[in-house]
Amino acid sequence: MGKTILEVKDFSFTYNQAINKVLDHVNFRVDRGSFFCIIGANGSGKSTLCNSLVGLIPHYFSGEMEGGIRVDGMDVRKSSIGELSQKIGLVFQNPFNQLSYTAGTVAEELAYGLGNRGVPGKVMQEKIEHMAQLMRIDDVLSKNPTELSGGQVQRVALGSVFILDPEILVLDECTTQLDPLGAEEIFEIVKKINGSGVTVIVVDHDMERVASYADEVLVLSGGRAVKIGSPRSVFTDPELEQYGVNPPEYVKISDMLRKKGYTNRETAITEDQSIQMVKEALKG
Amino acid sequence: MEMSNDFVPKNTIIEKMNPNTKLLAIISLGISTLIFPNPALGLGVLIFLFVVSCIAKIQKTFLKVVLGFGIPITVMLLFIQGLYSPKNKTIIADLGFAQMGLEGVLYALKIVVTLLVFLGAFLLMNKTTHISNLVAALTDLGLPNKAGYLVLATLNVVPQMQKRMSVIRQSQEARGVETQGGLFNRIKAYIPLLGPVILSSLIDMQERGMTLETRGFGINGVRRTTYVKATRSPMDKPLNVILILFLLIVLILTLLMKFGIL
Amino acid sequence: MKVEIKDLSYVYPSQDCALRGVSLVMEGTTPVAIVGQNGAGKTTLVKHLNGLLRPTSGQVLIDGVDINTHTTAQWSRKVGYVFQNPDDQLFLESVRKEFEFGPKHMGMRKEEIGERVEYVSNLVGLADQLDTHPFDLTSTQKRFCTIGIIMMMNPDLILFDEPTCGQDAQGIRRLRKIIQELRNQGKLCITISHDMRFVAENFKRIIVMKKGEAILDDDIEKVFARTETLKQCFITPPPITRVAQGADLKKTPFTGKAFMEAFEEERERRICQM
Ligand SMILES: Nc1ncnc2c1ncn2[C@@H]1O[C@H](COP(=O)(O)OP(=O)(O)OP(=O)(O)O)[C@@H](O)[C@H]1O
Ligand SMILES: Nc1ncnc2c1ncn2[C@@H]1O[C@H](COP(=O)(O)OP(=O)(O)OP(=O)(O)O)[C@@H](O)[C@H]1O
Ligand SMILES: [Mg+2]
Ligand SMILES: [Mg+2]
């Protein structure tokens, strides 16, 4: 097994009837087992990139595509979405459109992907119960998916993909409807999944979270990959705001403390580092 | 919206039957009525279906749909075929401006009866079967995913649109449109929306298609499973045999009658 | 503008009890934020304020008038609700038509509609998109479009259901501007949000909901100081506040400036103690 599990090579895409390239010669690799984050302003092409990784582009959306993407050796262009789905799972940005609505209950919704793989009934039942608990939706399992709150819908959407145990998990802004602690819980779960060897690719606008979870961060701006590197190198880059992204608040705190001479430590990019820095600065 | 799949459990023996038995019933009874040379058989089947609807406790809906569709279409066909069919030889009534022929009347009745048998049987299946149950049964048969989805999507179209309508209705109300009260208000609010409702339903469908695909809709060469198990009843086996025998007997009788042996 | 909610309970037709005796008063022009756990009943609550849902028991009064005395359509002149899912609110062929739809139904004058289209489209950042089909907007643009169609009707009370979701830094700034603008115009704005930083930066008064009840209703400083209660409601303070709390600063700051003040105060105190 190679170190690289996903490779995007000189990839460009233009939607049909659009003039501009939505993705413009994007190049990057993702290592097996890494926690990879994609950030960028609204409309910078993040979702388009996610859709390309799972084969929806070019198989579902039509448009002009250049370059290529390989997912664990499979050429996205030559493999069907079905084949790719056994390796890579995507939680879509808009939770309201991603329930199949062919199911009468939340439990059936969770079961859908398992059924397509021929998972026997008993195993299915166990997995559903486990997932429902993990996602805190066990009390709505027998409800109709159209009668849930926004956050509950998103939890079902997450569960329906997590339950398939994909080798690569792509999450496109998957906690926008969740309460703050719920979002944190989901990230902890994702971290755990990641710890078991699954490669995770996350799109998010919450930079504090990206900074504390990511191994590597890719910045998209106007469809181009303008920066890639460790969270520290990305978030301490003074040019970041130019790409429509604000660094985590912790960077702001560090800068303020440093400017007034209260600290000379390196910039904090996570909550823990930041608290540490403040505590030390208090001691004087 | 009587044909939509708004299944309400009523705990009857019809509900507990396997959906495939009900499908077979639609096919067997429908085709028998279709091939049999005169409307008598179909009338009998219709009476039988009505009895079944009583057992399933949906006789009201059944009568409403069958009569609501049956009466106007019978009148229409009786006029067209009865008065103007070229097959007419035996005159049974003289209306002055035209004559009513026996052959045309029988032919009209047969078309009506056949349509009603298909409609009634389908209605019975639809009203007594939860969609998930039907899908599970079809999956058991080994029906390809695409075909299963087609069935599902078709049965779902009306309820989907209803949901969309109700969502848009809320949105309209929140923007100052009266959608409640008199029929006039409601129609006035709905008509301009038909286009957008259909368009947004289509877009919904497309987005849903995407999620289905990424959750393995198109995987080949796997025997699929479902969470909901198709309902089964001890009556399924004997009924299946009876339904097939019924179709065969009707087929033989029809052939014998065609060749003038009976 | 005055909103009174008295012992409001709501049970959905599916027998789910979503509100269990909520009592609140909201008045004046100070924007109010509603936060709380998923499924706590926030959306259900605000849907009562324009009559989309009707109380199972209890009462809702808008400027002293019982909500049940009018239809939602009648209330729409006074109360504007921006849905949680923008796709549920858009159904016409262009952004311009969406914008004009409500005012036309209210009988607003043509010139006024024209003026408002210009003003609102600039405010929500869709001035260049007026002839675009709403389906062709990105999800964040769709959200601004739904905010626009409600602002077009110029209601006195505006309800935003999770407007921050999916917005980048610029979108958040735009929302901030919209909320300020509404306040300057003397409107009352009630916003549901899960983004605590946004809440802290834009609202003084916070209502926290949990399992169908409003369990906290207070000034933001006091609310975010109750970390234990908040935890039970699945709410965490915004990042700056968390750092301050983690480092045991005595005050609860929400901005960089307030943070530095709290920090320096604490530092002084420690130096004096030594
Ligand atoms: N189906 C489509 N057809 C045509 N253009 C599209 C389509 N989907 C997206 N676009 C355009 O492509 C660009 C990038 O969109 P994309 O959704 O990938 O951005 P994003 O980075 O995910 O933004 P956000 O943060 O708002 O989710 C946008 O300008 C958008 O209008
Ligand atoms: N149409 C409906 N039919 C039945 N139950 C519903 C319906 N809509 C919501 N509920 C239930 O009512 C409760 C409150 O839902 P509501 O949408 O008000 O929550 P919320 O606070 O807005 O949550 P979120 O932050 O997830 O949007 C939930 O438990 C939900 O399952
Ligand atoms: Mg996106
Ligand atoms: Mg809600």
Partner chain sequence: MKVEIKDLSYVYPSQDCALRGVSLVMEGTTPVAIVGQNGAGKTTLVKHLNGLLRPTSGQVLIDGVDINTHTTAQWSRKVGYVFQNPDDQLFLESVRKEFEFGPKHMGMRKEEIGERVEYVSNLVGLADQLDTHPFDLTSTQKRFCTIGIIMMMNPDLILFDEPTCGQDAQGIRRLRKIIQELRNQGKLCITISHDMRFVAENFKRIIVMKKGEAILDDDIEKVFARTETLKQCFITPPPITRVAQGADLKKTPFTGKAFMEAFEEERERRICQM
Second form
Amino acid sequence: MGKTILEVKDFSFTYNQAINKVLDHVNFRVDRGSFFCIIGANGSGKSTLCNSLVGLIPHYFSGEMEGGIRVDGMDVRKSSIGELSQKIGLVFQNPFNQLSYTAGTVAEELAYGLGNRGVPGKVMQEKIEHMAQLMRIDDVLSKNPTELSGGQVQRVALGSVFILDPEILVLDECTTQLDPLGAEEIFEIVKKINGSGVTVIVVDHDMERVASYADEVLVLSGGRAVKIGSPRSVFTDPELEQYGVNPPEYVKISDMLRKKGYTNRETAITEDQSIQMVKEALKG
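In place of the form predicted together with the partner chain, the structure of the form predicted alone is requested.
Here we give the lone chain, stripped of any partners or molecules.
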């Protein structure tokens, strides 16, 4: 990590027919190999930002765009979506929007993008088998994607993007179809992908999860990047709630313990830190 792989510079966007900017002079950088999380209240511009990072804005969604985005040196405005897809992939909030609806089986769905790139059959089969095991969908490879549960489709959607070997993986609240256990399993898979060197950019609403996984956190509010920093610096900021974001419950627990004099440890932002703090308080 340490070398910038994605840079957003003074970026603004206004949809056609809209009056106000959805994104307003946003600036940030993402380090290669990092796990970068974007948080914010509903309507803060998170999905629009995801669409901008992968080139759907301005190549698919039209509007007025200012500033720029560079993906591993490529100017999003000047590069086609096809060119950008060699570097960066997006998993949509609704996984059913990810399906091609041309594939009769999950295996064919996973192969769809590979086929478009002319990947040889033997290599394609190896990639499908590996991806099915990684996403834990090897038991549904012969099923029609439209007959799967929401959680299974979520895994297929993630697999169909990651099988193309992007250097950057963008996930826009990709656990909406899952129960808490299923969501945690997906994040464990994503963390494993991140551990292999892939840069991960995640929009998520679960602050406990963000605190556990993120290297860096960006807070969006009203289309502006109002704060960026480590999970600790973001979640211990007393001004965070004014942006419509509540810190993890662990922050409140540890603050309460400190105020009552049970501990002098720094604020806990994860479950493990909070448990350790409570144990020490109980010991007196």
